[in-house]
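Take a look at this single chain, the form predicted on its own, given in structure tokens.
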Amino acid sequence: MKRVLVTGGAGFVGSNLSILLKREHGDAEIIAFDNLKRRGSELALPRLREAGVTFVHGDIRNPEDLQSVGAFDTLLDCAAEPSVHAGYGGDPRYLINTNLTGTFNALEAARPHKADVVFLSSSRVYPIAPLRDLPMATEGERFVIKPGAKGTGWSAAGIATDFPLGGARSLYGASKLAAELLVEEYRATYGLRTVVNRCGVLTGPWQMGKVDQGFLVLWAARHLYGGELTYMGFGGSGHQVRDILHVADLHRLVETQLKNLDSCNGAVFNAGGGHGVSVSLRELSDACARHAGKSPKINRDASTRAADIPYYVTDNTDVTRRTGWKPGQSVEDILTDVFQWLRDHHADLEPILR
């Protein structure tokens, strides 16, 4: 790699990957490209500068902005409107123009240079109704798949890439799945080397957590800085489960894929924390209370929103078999890292996260 374009490069994932890539490849030019729309993304700029990453202010929806970057040999497409609730009850154009048209524009920028492409997709490409229909039981403070139950693309190990794709998945999920199809067509038509990662919940320091994206950081920040929280949906029990993946573990995966793109070319992987790095909201509340030494008020809202699912854990079997990669950081490791960051940058973060 000599010149790497990271779209969404001032966002949580993009900025962390840009900095870690520059640390690993000091001679390469790493370009972080971002429109700085999301509140808190401006805090990435001094971090990028100190790491030696080049920042370009531009919008992935605008092909002329991407053309101004010039030639590059590697594209990491991290740009996205990340909320699964985007478009419900409102205008979906920013979502579609960013997640689908934006990926098209990025691929068009990559095409003349035969750049390698790593596309960050989402676990939300899997349809909502079949995920809700998985046979669930309550075990302790979490939902689990009933012992011995399994089906096409799902088991106690989690959700695999052959999980059936029929059905609605939210406009966000549809935009990511449609973008995946574009990536595959550019590989087949123009000979680009590509890999797609359907990521579970990504987290770590410098994530500006919201209710609909970045829940772990939001949960930790409300415990430390104050403010109320809500167990929302599925009876308001807080038993819903997600696996989580530290962004540094994602970086290790991307490095492995870039070094082995011939063997990974065209692959679509599920990549997340897996069963061993998963947590329910109730379990997360207990863990955050230990780290913060206090607990906020936690409300209960039994109503379930249109895009909510009770359980998602990534089955990493395929990506581990193909690349040797496994998640390295536990839930406790991740929380320790996040709480240290929240304490170290209290003055900057509290106005955003409280």
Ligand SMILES: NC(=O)c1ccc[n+]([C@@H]2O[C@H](COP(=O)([O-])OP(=O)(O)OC[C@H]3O[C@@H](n4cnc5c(N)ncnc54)[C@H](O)[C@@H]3O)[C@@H](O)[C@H]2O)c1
Contents of the next structure:
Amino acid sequence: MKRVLVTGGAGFVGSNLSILLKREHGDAEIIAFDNLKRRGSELALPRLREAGVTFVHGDIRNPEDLQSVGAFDTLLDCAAEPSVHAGYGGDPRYLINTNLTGTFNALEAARPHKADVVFLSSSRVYPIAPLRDLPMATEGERFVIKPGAKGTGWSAAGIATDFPLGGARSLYGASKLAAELLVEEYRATYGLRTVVNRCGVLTGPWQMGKVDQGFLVLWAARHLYGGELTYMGFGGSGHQVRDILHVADLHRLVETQLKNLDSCNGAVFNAGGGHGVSVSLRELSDACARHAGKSPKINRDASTRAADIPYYVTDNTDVTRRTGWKPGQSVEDILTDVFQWLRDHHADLEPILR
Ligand SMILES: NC(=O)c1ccc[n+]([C@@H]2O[C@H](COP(=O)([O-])OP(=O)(O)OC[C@H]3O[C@@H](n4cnc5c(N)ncnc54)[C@H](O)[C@@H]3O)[C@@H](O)[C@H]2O)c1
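If the structure you just shared is the form predicted on its own, then what does the corresponding form predicted in complex with the named molecule look like?
In what comes next, the whole complex appears, and the chain from above leads the way.
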């Protein structure tokens, strides 16, 4: 790698990947490209500068902004409107223009240089109704898949890439799936080497958590700084479950894929914390209360929003078999890291996360 373009490079994933890549490949120029749309992304600028990452202020919706970057040999596409609730009850144009047209523009910028492409996709490509229809039971403080139940693309190990794709998945999920299809066409038509990672929840320091995206950091911050929280949907029980992956574990995966691009070329992986690194909201409340030494008021809102799902855990079997990668950090490791960061940067973060 000589020149790497990281779109969304001031965002949570993009800034962390940029900095970790620069640490690993000191001779490479890492370019973090971002329009700073996400509140808090401006806090990445001094971190990027100190790490020796080049920041370019630009908009992925605008091909000329991408052209101004010049030649590059690797593209990590991390720019997005990342909320699954985006577009509901409102205008979906920013979402589609950024997530779909933006990825098209980034692929067009990559095409003349035959740059390698790693695309950050999402578990939200899987449709909502079949995920809601999975047979669930309640065990302790969480939903689980009913013992012994399994079907095409799902089992107690989680959701695999052969989970059926028919049905609505949110405009966000549709934008990511459509962008995935473009990535595959650029591989087949123009010979770019590509990898797609359908990630479950990603988290860690420098995530600017908000109600509709980045729940773990929001939960931790409200426990520490104050403010209220709400168990939303599914009767307001707080039993809904997600797997979580530390962004440093995602970085290890991306490094492995970049080193083995010939064998990973064209792959679409599910990648996440998996069953071993999953948590329900109620379990998260208990863990955050231990870390913070106090609890905020937690409300209950029984009504389920259009894109809510009760359970998502990644089945990592395929990505582990093909790359040897496994998540390394536990829920407790992740919370320890996040709480340390929240304490270290209290003054900067409280106005954004409270
Ligand atoms: N965080 C997660 O849990 C998660 C899970 C699965 C997939 N993903 C994917 O990972 C990628 C990164 O997500 P994230 O969590 O870092 O989100 P983020 O919001 O922290 O980062 C996205 C960045 O993109 C920038 N951006 C938005 N619109 C832009 C535009 N038009 N031009 C240039 N920059 C623009 C934002 O300013 C922000 O800094 C996204 O593609 C997202 O879909 C994230």
